[in-house]
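Shown next as structure tokens: one chain only, the form predicted alone.
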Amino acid sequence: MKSTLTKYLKTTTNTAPLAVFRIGFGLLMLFSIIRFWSKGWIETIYILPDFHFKYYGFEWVQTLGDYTYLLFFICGLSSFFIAIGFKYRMAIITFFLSFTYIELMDKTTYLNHYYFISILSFLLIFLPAEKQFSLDAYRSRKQYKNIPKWTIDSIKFLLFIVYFYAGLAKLNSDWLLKAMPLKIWLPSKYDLPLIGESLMQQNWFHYAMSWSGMLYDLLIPFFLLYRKTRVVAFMFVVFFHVFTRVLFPIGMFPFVMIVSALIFFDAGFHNKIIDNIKKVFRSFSAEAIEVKEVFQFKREKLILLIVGLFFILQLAIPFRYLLYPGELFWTEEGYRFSWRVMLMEKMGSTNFKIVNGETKAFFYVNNSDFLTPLQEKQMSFQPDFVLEYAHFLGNHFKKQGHKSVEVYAKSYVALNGRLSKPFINEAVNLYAEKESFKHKNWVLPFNDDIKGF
């Protein structure tokens, strides 16, 4: 076993796939930043709101006011430098830190693909993506024909985890036996040409989409790995992600996954891409660049240790929900960072009562006085949001001079087409509850059963 692992770690492969991946990743991230900026989301999400929901343990990450534009500019510039391979190591570290900081400023915007970009950019810090066809190689007059095979395989493995875990998450009774939540979402697409008034309204089509989505996620990484099925598999990747992009507003995620899937193709394919780019930018071939045979890490053991620990965490984190009682979709304890993509339609209504603990005098809060519509929507059905907002309200009214402040919530939540049910124990003073990794026992039982992972 040890000798097999040692032999694998010494195996090398052509550098081109990693170079092309670097270019695609950098350009997509640059476009994402420009898109986010152009839609005015920097102002509406990060600058205008007075209150921002924070991830537990990252409350220290503060918004930057108008300097948020500078943060996005740094993130976009670093992504451009990644694409062209200029000061790559500094660029990818800067991108990882700036992009992750942006995501940590407000968890209201959490999306699986934002998390994917953060962890992928962290992984890229330790990969020699600038060793071929980059400004760094051009400036040093030196590039490498081959790199350790595990560096490219690590990206493939991360993509494998994303797909396969997403497939495992779909092995639940709501998705497979009730076609939920697609049965709610698809009929609303009645305005789609040709299929809107026909397929989107058919019960059988809802089930077909549910089952095919599950099979796609579980099987596509295997078909991409196998050379004889790779081309057909990639065609499915393109079709699946383009189709889901038409159906749902999921931003850049489909394009990120399509471009990322190119990493599975052989080096010859990527060398052709590089040759075609060189025809446009002839300066890369205008002067001689020394081509060395194999790139070797200076601190390979340390890098392998970091990457190994990284993947152990990626394999384990999605299963942390097993440490909690209750229904995952209801409590959402362990739901994030687990590749559970579009598995539930959850709507809530949560209102807060501020009580004087001594006199029992009370009044109700108008949530729109403090939250944006997006923030209020996310808060209404997620327990950690509810608790954080309760503490914000308690602190706010305490500063205003209210005495013996207590905060209570009355909440009703509907999950995947079920009738609304009471969500929060109305008798619990949430202002006295503390956020932690412990189970939130003030969330009322689901009293239903969703079987599966």
Contents of the next structure:
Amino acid sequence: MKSTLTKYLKTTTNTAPLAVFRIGFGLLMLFSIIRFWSKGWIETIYILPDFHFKYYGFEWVQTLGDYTYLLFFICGLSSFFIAIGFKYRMAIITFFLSFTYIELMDKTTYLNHYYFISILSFLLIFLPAEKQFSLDAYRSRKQYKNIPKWTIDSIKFLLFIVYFYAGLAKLNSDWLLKAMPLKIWLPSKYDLPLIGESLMQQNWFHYAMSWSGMLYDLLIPFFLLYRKTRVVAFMFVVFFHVFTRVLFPIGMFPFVMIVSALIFFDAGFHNKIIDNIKKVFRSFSAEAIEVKEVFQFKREKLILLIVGLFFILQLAIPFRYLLYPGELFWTEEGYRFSWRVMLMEKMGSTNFKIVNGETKAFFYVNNSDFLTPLQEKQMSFQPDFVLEYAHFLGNHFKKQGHKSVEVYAKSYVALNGRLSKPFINEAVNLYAEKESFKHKNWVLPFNDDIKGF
Amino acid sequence: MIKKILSIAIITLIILGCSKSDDGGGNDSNGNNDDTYNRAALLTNMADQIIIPAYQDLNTKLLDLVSAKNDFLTTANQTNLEQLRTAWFNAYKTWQYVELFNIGKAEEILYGFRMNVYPTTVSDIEANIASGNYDLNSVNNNDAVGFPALDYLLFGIESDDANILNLYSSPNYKNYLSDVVDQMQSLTNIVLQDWINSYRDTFISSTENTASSALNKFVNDFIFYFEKGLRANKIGIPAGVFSTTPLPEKVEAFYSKNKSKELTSISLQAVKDLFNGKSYNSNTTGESFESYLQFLGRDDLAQVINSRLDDAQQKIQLLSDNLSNQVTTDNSKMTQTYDALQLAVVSFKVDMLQAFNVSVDYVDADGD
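Mind giving me the form predicted in complex with the partner chain, seeing as the form predicted alone was just shown?
Entire complex below, previous chain first.
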């Protein structure tokens, strides 16, 4: 067993797939940053709001006012450097830190694919992605034909986890037996040409989409790994992501997944891509570069340890929800960072009552005085948002001179087409509750059963 | 193989690129088969059976108001004052059926803000009258015109009727009263004519699921009105729900004293009629939010909404005719009414929006 592992870790493979992956990743990230910027979201999401929702433990991450633009510029520039392979290690570390910092500034915009970018860029810090067809290789007059096989496999494994866990999460009774939430979402796409007024409205189609979506997520990594099914599987990848992009506002995610899936192809394919790019930029290949056979890490043991730990965490984190009582979809305790994508149509209405603990006099807060519509929407059905906002309100009104401030929430939430019901215990003074990883017992029980993962 | 894959990738990019431009297109006014809900029929019922008839009725009532006003200005006596007040109240009641349609021309000319901003600002009115020089179309005068201004001019401007009649011998008072009434009628006529002559057709054909389509705006505006115009303005704010102390002077029709409950009750009835697609002029019902919910298999929700609206109506019926008095004597009945209305807000804003899955106009970010 041990020898197999040692042997595996010593196996090498062609560098090209990782080099192409680096270029694709860098360019897509550059484009993502430009797109985000041009839509004005830096302003509306990070600069204009008075208040930002923070991840537990990362309350110290502050927005930077107008310097937020600088942060995005740095992030975009590092993406470009990653693509051209210029000072790669520095660039990918800068990218990881700046991108993750951006995501930590406000959890309102949490998306699984942003999290994916963060952890993928973390992994890329340790991979020799600049050893071929990069400015670094060109400047050092040295490139490597082969690298340890596990480096490329680690990216494949991460993609495997993303898809497979997303598939596991779809093994639940709402998704499979009620076709929820697709039954709500698909009929509303009635504007689509040809299929909008026909397929999208069919009950059987909602079920077909639910089941095939589940099967796709669970099986696609295997079909991509297996050489004989790879090309067909890739076509499925393209079709699936294009189709979901047409249906849902999912931004850059489909592009990221399509380009990432190219890593499953053989080196020959990637070498051809490199050759094609070389033809366009002929001047770069003008000078002879020393081609070395195999790249070897200087501190391979340390790096293997870090990458190993990284994957153990990735495998374990999505299952942390098992440590909490109650329905996961309702409490969302352990919901994020688990590749639970498109599983819920959840909306809420949550209003806050500021009570003077002595006189019992009270008034309600107008949420739009403090939150953007997007923040209010996200806050309304996620308990950690509710608690954080309750504390913000408590502090705000205390500072204004209100006495014995208590904060209560009146909250109703509807999940996957069920009638809305009370969400937060109205008798609990949230201002006295502390955020922690413990179960929030002031979230009222769901009183329904969603079976499965 | 590489060519194959690259061509797939290129086709993908093209499809992705094009899919964006489809967002605004695609009318489905003839999407009439059994699989799909006919949204054009819903909007047509709204326009032809509810919105336009309500505007027509309001216009008629305002023409009555204009003539009652003219009679009063010719002969300022008690009888004519009473008739003017009655005409005002009749129009105000009909207004409750119109206030929720802040779409099309009404939205463009800020119609609602020029008809019913309350509390009215007495100092602005008095200043306008004193100077005799004012622009009622100015945004600054939104709180000095419309129904609330007339409420003050006809009921609150002096302590008793004899003194009120006295005032209207002065040309400045006469002119101001006349200008306010005439403007209300002319604004209403502008909106009505626009509905009849052009906006109706735009409205009923704009059924796409986009943030700017008439259907989605209509749904969003309806909910916004219920939450803000009805729940907050008519009940919540006077009851002090959003302030540290109750604000009894902020009720609708404050100066005429015993009209506010009836106006609120009618506005809730208007909401319920619209939800159920009940014609303005008869008891027949047509396609509506209710029937759309039923089509989506959400009879449960349609029932909950109707019963919550009924509950709220019952709570309103328990209130004093003068909501201002209710606030000062037993505010708990007001806050109970507010709570009942809030439950209906939840049903509309959370459940109904979720069921319709309309694209909302205010959230702009990616999902995943």
